[in-house]
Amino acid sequence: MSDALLDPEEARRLRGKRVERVAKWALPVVVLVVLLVLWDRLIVWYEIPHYLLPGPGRVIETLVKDWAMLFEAFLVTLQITLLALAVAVIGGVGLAVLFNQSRFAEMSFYPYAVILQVTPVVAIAPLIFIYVENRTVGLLLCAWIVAFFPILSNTTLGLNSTDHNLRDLFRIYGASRWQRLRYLQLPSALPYFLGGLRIAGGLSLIGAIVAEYVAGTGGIGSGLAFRILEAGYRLNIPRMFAALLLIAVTGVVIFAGLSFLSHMLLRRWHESALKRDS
């Protein structure tokens, strides 16, 4: 409908929504462009050598030149990240359901999950690689330790936050414990789980990178973290920035993908995803 056919207040509101929709994407792009131009100009003005701080153009050039090597390392890191996230989802949701169904199990094991979360993975990783001979399993275990707690804690919170009136209604109608879990508690906990999943997606990548730093083995099967270490030893700073750029982009894509998944699952019924007129 044309804005001319609407009353002035409604037309102004629609124009504001259009501007906000464009600004949501345009402003970050403008900020990124300004920062890249400023970065490039500072290097030129102060004549900073590329082995100390490469310009954005040299970083992109290095990324293209070393693409085969960096892409192979990227696939290794991505594999560990996604596997750790998948195992974290299975373990976190499974434990959350167990804790919800058994108060005794929650009191017995939840404190140890907290201890595992607050202990830095960089301190645990050397022990893991001592006792776990398979390097891939060690990397996966380190990344899983970092990623699973947000899913566990958020899903447990969601399962325990189900409306008590609805629980009583299910009980009145004679619903079994399994029926209450399947038809009431799990749907109610879905937004909490998806919030934890978005956090865990980034943490699984961080865990994979930290584990690769600690493992520190080269050759075939090395991830982006080792490539950064290797480039640092050789003072190949542009390659370090190129690998760091791949890590950053991977993290953004994972978060964006999980946010899109959350929106698709919640858009028709949950308040956090419903679009309402202000």
Given for the second form:
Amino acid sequence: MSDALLDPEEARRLRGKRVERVAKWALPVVVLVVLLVLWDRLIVWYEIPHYLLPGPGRVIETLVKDWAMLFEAFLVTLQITLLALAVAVIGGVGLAVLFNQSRFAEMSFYPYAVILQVTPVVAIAPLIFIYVENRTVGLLLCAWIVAFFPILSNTTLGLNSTDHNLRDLFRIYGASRWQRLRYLQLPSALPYFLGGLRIAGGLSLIGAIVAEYVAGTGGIGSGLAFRILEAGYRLNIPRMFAALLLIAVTGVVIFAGLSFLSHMLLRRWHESALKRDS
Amino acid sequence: MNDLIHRPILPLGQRPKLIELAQVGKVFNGQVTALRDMALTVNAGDFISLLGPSGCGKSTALRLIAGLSTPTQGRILWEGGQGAGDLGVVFQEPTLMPWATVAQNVYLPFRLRGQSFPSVKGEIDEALALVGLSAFAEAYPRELSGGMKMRVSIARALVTNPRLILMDEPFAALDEITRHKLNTDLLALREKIGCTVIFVTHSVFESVFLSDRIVVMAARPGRVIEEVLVTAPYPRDEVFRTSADYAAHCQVASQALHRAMGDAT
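Switching conditions: you have the form predicted alone, so give me the form predicted in complex with the partner chain.
Below, the chain from earlier opens the complete complex, with every other chain and molecule after it.
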């Protein structure tokens, strides 16, 4: 009975929390369904021909019908994206460690890393494809240029953000440079690196797509971007939508995967992964 | 490696010399004198408090002894030279690695000397037992209270069985109840392993409770004003904290601190 006396306030709070938990998933789904239905109805009401704007049903239909071709293209794009991300991780972390260990290396090369970053990849890509013979290498290079910088700058920040007292402690215990890097700086930098990685995941997909647009060569071994271009020339609008859907889903899956990785690595100790009872 | 050994604490006056600070001075940027002409002989078994207002150079003195900065005048000499693991340090913050468990944090001094975890497991377990945290070896720092984190920090400082432990206002950020408890536990620890401690504080009460030698310092420029001996015998406990003897020593130390403050203005 005493529960009932205390409760109204607390019950309201609990109810609010429950509603919030459901709403977090339910609301985006509701919005999606409403938009799809609206889209579908508009097509029917205004009798819009499918070569101008296909309905959602026709997009899915095309996705299924063209699956063999689209999936092949998807694999090509995914391969470039993941390879670019892997090389961005190696290059970004490698450069960050190099810059951290050697002031002179940082002074010498950091400005060029920035220049590479601020120059739009669309502007560099045509040149790259003139000088780089291998198409895959060219695509990879473009995607890498876009993706490596957030990893470099975040990891650099992380390596420099070690606790000063811990640094002192490592000095007192006579830690070598390597030990300090391995046991202090790299773990300190991990949350920053993972933040950069999540950005880089999305950017490597963008880099891969943009590079494919610029490269533009057709035939066997073409990615999703080329399929969109090609479908555009043929006014095959449903296929453009289907490819676009595939790209969007890929981006979401990459982001979710990296977020999950980040959560698993940090959940035991980092503030960002802690659940708080507020 | 031995387990943590007990070194007997001899009475004041019979203790062998451990470290000597000879006219040590520190000037920052050639103009700000943080410390001037500090002469101090630290003997094995001493519990020395450096007591003084902020800016008196007590933390500077500690950093000099720790080898984190070098004196601009004078020298610091270890009897028989300073070996690896001769020094343990506790900072004002617990300074734990948040990504490592309690046991891994205490393991750090050994890890940096290239010793494997299994080979020093005994020392780590014993150090954790000494600070009463055996049950928390696998916990992460964020799961511990402020006082428990400080205990881990103390366990890490004493795990190598150092000849000297430096403590820089380690309990200043804790609440009074926890601080008193940790003060008592620290003294019990010292009885058990016989370590030498230099303890920086700005609390007269803390310095009298803990130490047998109080070095009173003044600011601008940082320097030693006088030394107060606390002759009350160990072990000291909560009874001592409320005794007339304690109050009398506090008064002496307090007056010395006042002279130091008056001098500074």
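So that the term is clear: the rigid core is the largest set of C-alpha atoms that superpose within 1.5 Å between two forms. Positions refer to the first chain, counted from 1. The structure presented is a predicted model; accordingly, all values stated were derived computationally and were not measured.
Enquirer: For Lys17, state whether the C-alpha moves by 2 Å or more between these two forms after rigid core superposition.
Expert: Yes, its C-alpha moves 2 Å or more.
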